[in-house]
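Below you'll find only one chain, the form predicted on its own, shown as structure tokens.
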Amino acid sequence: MPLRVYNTLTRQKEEFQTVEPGKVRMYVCGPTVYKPSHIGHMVGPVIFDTVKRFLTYLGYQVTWVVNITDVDDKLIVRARELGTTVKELAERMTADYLDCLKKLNVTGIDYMPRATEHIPEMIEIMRGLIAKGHAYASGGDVYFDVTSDPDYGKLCNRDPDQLEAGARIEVSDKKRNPGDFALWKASRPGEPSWDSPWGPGRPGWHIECSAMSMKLLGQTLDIHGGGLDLQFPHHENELAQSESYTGQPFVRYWMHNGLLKMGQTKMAGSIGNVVNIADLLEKHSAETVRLLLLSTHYRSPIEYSDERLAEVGRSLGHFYRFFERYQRICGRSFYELAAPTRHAPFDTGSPPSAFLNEVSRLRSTFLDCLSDDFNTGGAIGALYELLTALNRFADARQLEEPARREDAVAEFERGVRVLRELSSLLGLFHQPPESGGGDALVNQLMQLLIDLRAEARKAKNYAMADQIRQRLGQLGIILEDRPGGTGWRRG
């Protein structure tokens, strides 16, 4: 099926198609650097991540822009607090991002610009829009005029009034509209500044975006992508600012990802109920984070909670434990299969087997949930039961004896690549799991005791047997007897 996605600004689905044909141009607003990253910070980057290894699988080329913003008001305060330099808590905070991505699989951002390098961009979309009339100078700031856009209001769909009812609106008596926003802030003494036409100072928010984007990605964007809580005011005036200046559409689709909640809470560092990535990986694995963050639809909330992550986790390892039978079976790992990167039809042979004929129509579920304004919820449902039919189709098959047929571990293999394809375009099993063990002497110790119960059974002293695996399952040790010899996990 053709690719559908949800546009906020006209809020329905739409065709894709983009700016230039086969190319995607996408931006993401990143994180303000005063803080460590915590898992709110991880939303926005591992859905769009997604988004964009399904778009590259599809044919499109991809660049994908997400900035940093290293000068802000809340920067200059944490930076006062700490005792340092707002350049120094950048640069450390901006490290802790990076890392943070890095484990959770965030590889396709092809370009990080930093606010503070893109001043003069700032200043140059500021003067024509004060040419315009759309801004104006007052005491050292700089402000956009909301009633100059007719327009203002578009992405939220209400009127500048209501707007401004239902907002925290920055009070000055320097505007001339109290729904005016700053593009440009006049510096007091101590503070980060950078010479302008109006006196030093320093960039708003807002201005940021629009110009490291356009200047990296031209006037029109394919996708603009960010948390739905930064649809007002930072998107709607991202919006109104860019298009008075260019007089162009600023962006396609205008794409909003749902928010972390805590029960009935919403997470939010204001609230003071965020988890740092550092903290909440000493618990969970990268792997469980980024599954749980891509377990909804991304427009929807995500049920966060230790619980939840717990029961992800739990449901990762039946892959896990299906990648041990796999190496058992084909003598290989998992990890080592090479996936098609791009897309195309799956054979599945003739006369098509009703194995690969249910692995083609998985294959095609899976992929149309993507194709349905990326819906990676549904799309990890099709996995599951991917993962049940190749099980199903190795036990039917007898693949762990040594009296199996060849032809079918051929199909069986045939099926797992379906499995490592599907699975990549999430972004999944890039990389093998911490042993079960965790180093080399537990896996010494277990071992040991598998011996002396094989050693027990073969003596028919079947109830020493039978308490060595009842006190291991007591520890969440769990023992599996299989055609080549007895394994262990964790349970």
The other form holds:
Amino acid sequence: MPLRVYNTLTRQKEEFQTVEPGKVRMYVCGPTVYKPSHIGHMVGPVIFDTVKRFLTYLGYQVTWVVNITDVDDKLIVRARELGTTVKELAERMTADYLDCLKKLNVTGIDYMPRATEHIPEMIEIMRGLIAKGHAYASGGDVYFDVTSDPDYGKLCNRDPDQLEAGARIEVSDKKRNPGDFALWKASRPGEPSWDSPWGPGRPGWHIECSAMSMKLLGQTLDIHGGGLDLQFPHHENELAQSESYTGQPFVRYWMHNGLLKMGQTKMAGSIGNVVNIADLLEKHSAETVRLLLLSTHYRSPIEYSDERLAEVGRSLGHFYRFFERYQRICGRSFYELAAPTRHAPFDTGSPPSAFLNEVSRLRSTFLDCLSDDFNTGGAIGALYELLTALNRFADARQLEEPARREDAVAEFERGVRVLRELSSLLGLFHQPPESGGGDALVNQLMQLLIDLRAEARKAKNYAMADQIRQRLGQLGIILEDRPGGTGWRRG
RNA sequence: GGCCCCUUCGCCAAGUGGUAAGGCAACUGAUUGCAAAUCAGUCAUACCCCGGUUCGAAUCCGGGAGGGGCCUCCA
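Rather than the form predicted on its own that you just supplied, could I have the structure of the form predicted together with the RNA?
Below is the entire complex, every chain and molecule, led by the chain shown above.
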């Protein structure tokens, strides 16, 4: 099934065609680093990380850029509040952001350019825009003239004349039109500033993305992503200034992810209803968060709640228990299995077994879902079905019994490798969950209790055996009696 | 006021013209000394409402109701 991507510009799914065959240039708007990251900041990175994984799997060479906005009004205000410099604050919050990305297994970002390191490139673009009559200097500022671009508003269906009617636009007598936006802002005393042909100042919000994407990826991007809330004005303005400057199409596919909601309204720093990643990860694993973000289609909003996270955590438990089962059956850790990095047809063997046919079918379903505008929710459904099929096979062929057949184990192994392959595309299960077992002493003590209980059961002293299990239960430990002996886990 | 989008089982959620995936919860059975885990089965005659198009619609069109996003910084 060919890959299809929903394009905000055309409001429909389109077959994916890159500018240069085999290569994908992807740019996603990153954070303004003035506060610790909240979960909303992770929606885009997790989604586009998955997009990159899948594109790479399909054979594309993907270059992914996420910018860091390290100069801005909010940074200036916040640094002043904290009695520190913009630079120091930006560095600290960038480190926090990177840490969050790492925890959520977002590994695919190739470049993270800083706005402050690309001032000359921005100045170059502004010069060009002024020369072409698309921008003008005014009182130390530089503005983009929206009336100079007949296409202005095409991304969001905005008419510049109607913008005039909106009373919320900042009125400034430096602007020619109310919809004009600042490319460059003259700096006030005490603010970070850079020299420019128009005097000391700092960049406006939108120009950095044009400058950095152009520098690192060229004039036409294959994918430009970001939150739905960035469509206007940010992406509209980026689009206008970039195309006015280069005369080339700026982006082939605009992809916008839905926003995370707290109750009925979106989570946002400006509203103040944010949940920091650091706080969140004390209650729920990073993998739970990642799965939550991927379980809904990326264009839909996701409602954040503790209950929802707990629910996702419970469903993850099925996978974790299966991985332990796999370890028991095959004597190998699931996490150490190598996942194929490129797509290849699945060989069901000959004659194909019913089991491997089922595995193959589910693999196709999974891949078809991702090919249809990165439908991770549908793909995850197939992943659960695959899990059930694997457990069913292990049950039916009694793979945990000593008398099992080795050819059945080999067949099972092939099915498990598909689970490894597919879950890797979602960035799941790259390492064992944090709170699996215990330290060496705990393991020894648990073995002692399990042995004592086994003796009690052997002597048919079920009252004692059940008491041991029940009291462990009160400590949050669940015992599982299996064919090969008793195992335990934290509930 | 303008521009987008959404509404599917108790909850989450996939599905974009061919007769409703999956997860959580619940219930029943197999298994177990009893549990846990796993498996099996049950769980939406039905997709916000009303019209229309069609042999056929959750899926397309029109209208209505409810909810959300953007038009100001926001991932």
